[in-house]
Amino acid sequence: MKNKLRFNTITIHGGQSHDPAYGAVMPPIYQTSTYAQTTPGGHKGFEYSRTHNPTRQALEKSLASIENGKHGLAFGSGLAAIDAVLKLLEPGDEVISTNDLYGGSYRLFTKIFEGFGIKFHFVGMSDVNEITNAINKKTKLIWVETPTNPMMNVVDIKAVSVIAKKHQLLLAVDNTFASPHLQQPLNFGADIVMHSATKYIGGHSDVVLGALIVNDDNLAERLFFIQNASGAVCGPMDSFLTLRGIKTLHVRMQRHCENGKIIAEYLNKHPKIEKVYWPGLEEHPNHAIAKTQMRDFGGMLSFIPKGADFDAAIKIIENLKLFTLAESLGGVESLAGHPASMTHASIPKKEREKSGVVDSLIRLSVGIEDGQDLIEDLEQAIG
């Protein structure tokens, strides 16, 4: 067999082995908090499940494999994973972040870590010069989200990594919207990749889980220490469900991308739609960059109806039948959301609108249903 497996095979076999006890093909759910020892410190590699659990370990190896990384860490949520990254910093340190990012990340940055003396600069990263201009001697971390939530801006990871390395800064990339199937930031120079594995990696809207993937041994050791010391780990059942989701990631993402393209092109030609945000459209300002670092363009998109206000956008969403009005994204079912009142409500209105998150913006997570059925649902909802 070839030494280098292709992605579709890695999702199923990467980092995995049959269970040594009975040869189970799928890693068992080790629903235990502790492990028997023959003498103090004499154990089989596991002593307490906050520190290590065989099911979580199997997931962490798979996560590292699908991101082409060396070390994977699994957490109780995506925000718990981000929290661990920020705990690498000290009071007085500064972070440069994408200005168009998930509201929960913004809330964690501004409402929690700013209180501990860490300063955040939110800049538009489509122009990497904005990053360079924000760097000073206190800067320690660049936080990138690409594609961004919900405006679907694409940041040039390789270009940002050059800047980070020049100034000896850590570069972390939130890869949730793309998934490892479409984009592997470590390959472009990122130091840390973060996922809300609740989304595409889990893929079935039945688990909440976060992940970090790194290559550097020292960085991994620091993060493993934080993971264990802070204790925001995921349980064995959630680990099992996420590992099961990974095994179909490649086939799900293919359909998400197919349907995303169908819906984006349909909306882009619709007479009642003013603007569509999807990186696969040639008129998208970052389309060329997306083509260089993404294998396809994904199933996430946002749009603005013509002449719509807050109430008109809400009416369209409430009229949808197949698209479910709900938080989250990346599941097999199609979801619709209103960022201004849902995922990004924690960001002040003035700040939201600076990055384009206006009251009329609607975000879609396009699922894997029949694409024509989804178009017909949008048609009747838009009217």
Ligand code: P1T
Second form
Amino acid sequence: MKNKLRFNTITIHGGQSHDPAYGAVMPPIYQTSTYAQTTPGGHKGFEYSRTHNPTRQALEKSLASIENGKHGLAFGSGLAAIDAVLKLLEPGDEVISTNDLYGGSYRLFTKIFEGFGIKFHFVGMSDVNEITNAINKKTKLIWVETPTNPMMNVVDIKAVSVIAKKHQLLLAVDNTFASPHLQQPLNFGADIVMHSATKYIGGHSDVVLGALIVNDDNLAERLFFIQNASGAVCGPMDSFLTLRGIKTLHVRMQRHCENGKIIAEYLNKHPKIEKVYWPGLEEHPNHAIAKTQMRDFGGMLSFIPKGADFDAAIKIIENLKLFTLAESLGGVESLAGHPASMTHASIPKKEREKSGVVDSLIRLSVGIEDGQDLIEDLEQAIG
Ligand code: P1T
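Please supply the corresponding structure for the form predicted together with the named molecule (the preceding block corresponds to the form predicted on its own).
So here's everything in the complex, that chain up top.
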């Protein structure tokens, strides 16, 4: 057999082996907090489940393999994974982050880590010169989200990694919106890939979980130390559900992309729609980078109805029947959200609007239902 398997095989087999006890094909849910020892330290590699758990370990190996990385670490949520990355830093250090990013990441940066003496610069990364301009002697980390939540800006990971390497900075990429099916940031020179596996990786809206994937052994060791010392790990049941999700990631993503395309094109032609943000559209400002960096363009998009204000946008969302009004994204079912009052409400209005998150912006997570049914739902809701 070939050494290097292809992505559609890696999702199912990557890093996995049948359970040694009874040959179970799926890793069993090892619902245990601790493991018997014959003498202190006399154990089979597992001591205590905050440190290691066989189901979590199976997931971590799978996560590493789907990102083409060496080490995977799983956490209790995406934010817990981001929290672990920031704990690599010290008071006085500085971070350069995308200015359009998940509101919860912004809240963690500004409301928790700024209090511990870490400074954040939020810049538009479509122009990488903005990153270079913000670098100084205290800069330690570049935090990239691409595509961004919710404006769907695409950042050129390779170009940012050249800057990061030149200045000896860590580059972390939140790959939640793309999933490893669409892009593998380590291949473009990122040091850390982060996921809210709650989204496409889990894929069924039934689990909250976070992930980090790295290649460097020393960095992995520091992150494993933080994971164990801070303790924000995921449980065995959630690890199992996420592993099950990964096995169909490639198939789900294909359909998310197909449906994303037909809905983006439908909305883009609709006389009552002002603007559609989806990187697959030729007029998208980062379409050229998206085409080279991403395998396809995904199922996330945002749009602004013509002449709409806060109330008009909410009315459209409330009219939707197949799209469920809810936070989150990346599950098999379509969701609609209002970033200004939901996922991005923790960003001050002035800051939010600077990056385009206006009151009339609607965000869609396009699921894997029949695309025509989704279009008919949007048609009746827009009116
Ligand atoms: O929710 P959690 O698993 O902790 O992941 C946080 C997170 C991190 N990064 C990105 C890009 C995200 O979109 C999220 C979570 N986002 C939503 C809940 C949302 O509806 O946008």
